[in-house]
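First, one chain by itself: the form predicted on its own, in structure tokens.
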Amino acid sequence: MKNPIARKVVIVGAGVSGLSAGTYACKAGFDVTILEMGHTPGGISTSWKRKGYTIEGGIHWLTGSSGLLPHNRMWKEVGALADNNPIILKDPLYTLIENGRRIPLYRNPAKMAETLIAIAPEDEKAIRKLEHQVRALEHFHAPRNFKEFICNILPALPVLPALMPLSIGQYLLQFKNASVRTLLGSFINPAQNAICLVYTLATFAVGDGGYPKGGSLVMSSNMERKFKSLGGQLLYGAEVSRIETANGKVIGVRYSKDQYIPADAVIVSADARTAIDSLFGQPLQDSWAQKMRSNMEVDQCLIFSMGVKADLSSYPKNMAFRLDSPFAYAGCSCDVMMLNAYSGEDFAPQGCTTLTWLLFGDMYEFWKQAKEDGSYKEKKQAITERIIELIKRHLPEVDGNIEFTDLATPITLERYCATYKGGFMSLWKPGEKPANAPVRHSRIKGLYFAGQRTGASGGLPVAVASGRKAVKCLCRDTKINFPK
């Protein structure tokens, strides 16, 4: 039965948070339409195809993949995890290859520590400290009751003050051994808060952080299917231009050449930092919006991918190489190359491999200027050629077997997803609280927010939880029972 009080709900964006919100709203009995500017579900959590290869651009590990964690319930409620995408648990997680040896990073904290101490006995004290911090955060997730608060949160409290003021890069300086620093710093932007590294290792330690078979494409398609099965409507190619308000409440949404859909409630699951300036008659001037404008930094990256007509299964699926000298790109640099090797029917033709490398850094202005002065394609090609030479130096099997290359920049993400400065999530700066949008707008009745800009930096789990939270708030405001 449809909800008679706030019957029509319009959601801006069919990313993970929008599809999550749409599913929960349908379950609560609302009449729901999602408007998506693109032509595929998933938003930032996406994949794309080139010459028979699939490029994974979203999921690298999934918090909540384990049935033991609370987020798993949400993933199943929204249909993201189903029989068609069983979880793959990699162990070791990452492997550093240097000087003919392989140094693995294991899930188990004790095994991780013993392996690292074996190659860096000079860092034993720092490695044992890391092991302790990982164990302290193993169950650091939202408690459902007081007992869970005692078990989950209290063990983490003593270690958080030591992590909060540091970036990952700063945290890694405690390790004297360059190989240890390289391995631990290879898979998350070193500018992120140190909590992100330790919590991620803790996630892996409890058997979580798996990879759903088929990756982003299967997960987002599953969510779309679930939403539609509940009666939800999803319109693609529907770019929202204005959220209409009158007398302090939302009344509708304009999209795609001034088409209009009336609404009793609107959930903005598109990038809130972009939305506050572009989706209203006048930019929002709330204090939180002003804080977002002055204090919002985003995690940006280049996504390089390559199709290789060669079987690279003798190499680890996630391999890091310490570079002899820093690799410079788009005004940034790095000293480690982390390659993800995807093979099998989901990602590459038989006997072939898709390689990807994420290069982090604050580079939006570089690419924006290149776009404006006409040098964008030239600069992309120059970086691509240098990356190819670097990869061939470490993986000689690549030479002569490249079937395609692809380089997605922050401008690419901005174009397809309208994200602020082409960022894929907020950058959680050391010692600071993220500048977030509220779940419910205090002055505009019926306006809600979901997505990456409503919580601490955290990728997919933040997205799915934020959609649920927005609908829970909507249900409370309209005196409707939230679906159990």
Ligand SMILES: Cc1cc2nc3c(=O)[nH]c(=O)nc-3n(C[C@H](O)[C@H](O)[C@H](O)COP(=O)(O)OP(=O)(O)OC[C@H]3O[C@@H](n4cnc5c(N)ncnc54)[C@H](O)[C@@H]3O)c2cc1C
The other form holds:
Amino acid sequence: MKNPIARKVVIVGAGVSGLSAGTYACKAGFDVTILEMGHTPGGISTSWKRKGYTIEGGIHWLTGSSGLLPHNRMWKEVGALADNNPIILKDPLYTLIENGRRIPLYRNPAKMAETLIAIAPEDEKAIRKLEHQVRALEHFHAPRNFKEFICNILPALPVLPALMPLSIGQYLLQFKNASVRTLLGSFINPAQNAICLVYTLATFAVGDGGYPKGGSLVMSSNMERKFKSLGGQLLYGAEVSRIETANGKVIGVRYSKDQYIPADAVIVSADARTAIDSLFGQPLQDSWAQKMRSNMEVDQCLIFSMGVKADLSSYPKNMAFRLDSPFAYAGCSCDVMMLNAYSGEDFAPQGCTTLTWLLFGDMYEFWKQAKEDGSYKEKKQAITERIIELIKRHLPEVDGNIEFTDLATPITLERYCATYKGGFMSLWKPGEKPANAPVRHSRIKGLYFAGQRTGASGGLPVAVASGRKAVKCLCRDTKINFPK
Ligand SMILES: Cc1cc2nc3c(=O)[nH]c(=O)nc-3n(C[C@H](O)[C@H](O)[C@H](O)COP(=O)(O)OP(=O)(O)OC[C@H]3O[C@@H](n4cnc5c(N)ncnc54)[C@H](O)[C@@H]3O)c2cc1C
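Let's compare: the form predicted on its own is above, so bring in the form predicted together with the ligand.
Every chain and every other molecule in the complex is listed next, the one we just looked at coming first.
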């Protein structure tokens, strides 16, 4: 039932954070419209079809996929997890294949340690230390009370100072064994803070970090359904050009060239780093916005995918290969290839496989330049051909069986979702406190921020929590009970 005051809330963007904010705002009784420039829910957390194959271009693991972590409550509240997308928990998580040998990375920290020590006895001390650090971060989440502070935060405090100043790449240098370094460095951008690696392993260790069946688009479609079932309105193809204010207060939103919608409150769930420069007529000049301008670095990647008319089920689902020499692309390079193999009715025709590979690195300027000088397509093609050769070398079954390839760059993410420099997450730099955005604007009444840029280092848990947080703040400001 709508709140009798029926205050009008407009949300910019139908990504995970916007859908989350929309659902909580509807539950609180607001009259809610989400304006989305694209044509599907979920923003950059998405998947798409090519020739009967589904390409997963978003979720690789979902923090809070199980009831073992507190985020799960939010995923349930916003309708993201339902009967149509049960959670798949893979174990081993990743497997390094080299010289015919398979080295698995297991969820359980003790099993992980034993397997790694067996192949790298010289690293026993460092591996045991990693096991200890993983255990220490298993419940490292924002505490809701003193008891949770004691249980969740205290165990983490002794290990954080050693991790905080290091990038993942620097952290991994303590391992002498190249296979161990390669395996542990294969699934997150090595430029991220070392805490990201250990926290992720801790998420897996508690039995969380699963993958919802059907992937990103099923999950965000579930969220859209929930939002609409509560009376929310979602307009696609509605690009917001300006948030109008008068007398220090939000009054409405301009979208799709000449459309206008009055609003008592606006929640900006679009990329905050882009929004502060583009949605307010004049760029926002608050100190946090300035800090964000100077500090924000985004995690960028190439999303390579390929449809293969071959059954690759004899290989692990997530297989890493150490490369003989670094693979160079778009001004970046890597020495490991992590291929995700998707098969089954949700992802590929019978007997076929979709392969994906995320190649990380700071490459926005390279692609922007290529777009400007007209060489974008040609450069994409050249990298694609080299990737195909590399994959064929490691998976001979692929040869002659490629049905399509696809390469999304940061320019693709920028074009479809207006993310800052085409980033898919934020980079939490070693030793630095990341630039965050406040939930509520201090001087413009009725203006709130959600979205992954509001908290480091982004990702789905930040997105869903930020939508909730923005509405909680809005409820407090309007003296409306936040929905239990
Ligand atoms: C390849 C890939 C893999 C990933 N893997 C994981 C993972 O395994 N685990 C994890 O936790 N996270 C992962 N992420 C990150 C995660 O997907 C994002 O952190 C999250 O989806 C961000 O949600 P958001 O709502 O903050 O932003 P967005 O998804 O960017 O949503 C913003 C929305 O606003 C819209 N918009 C922008 N500007 C306007 C405008 N002017 N008018 C109207 N609409 C506008 C956009 O179109 C978009 O729909 C991955 C991302 C990618 C790309």
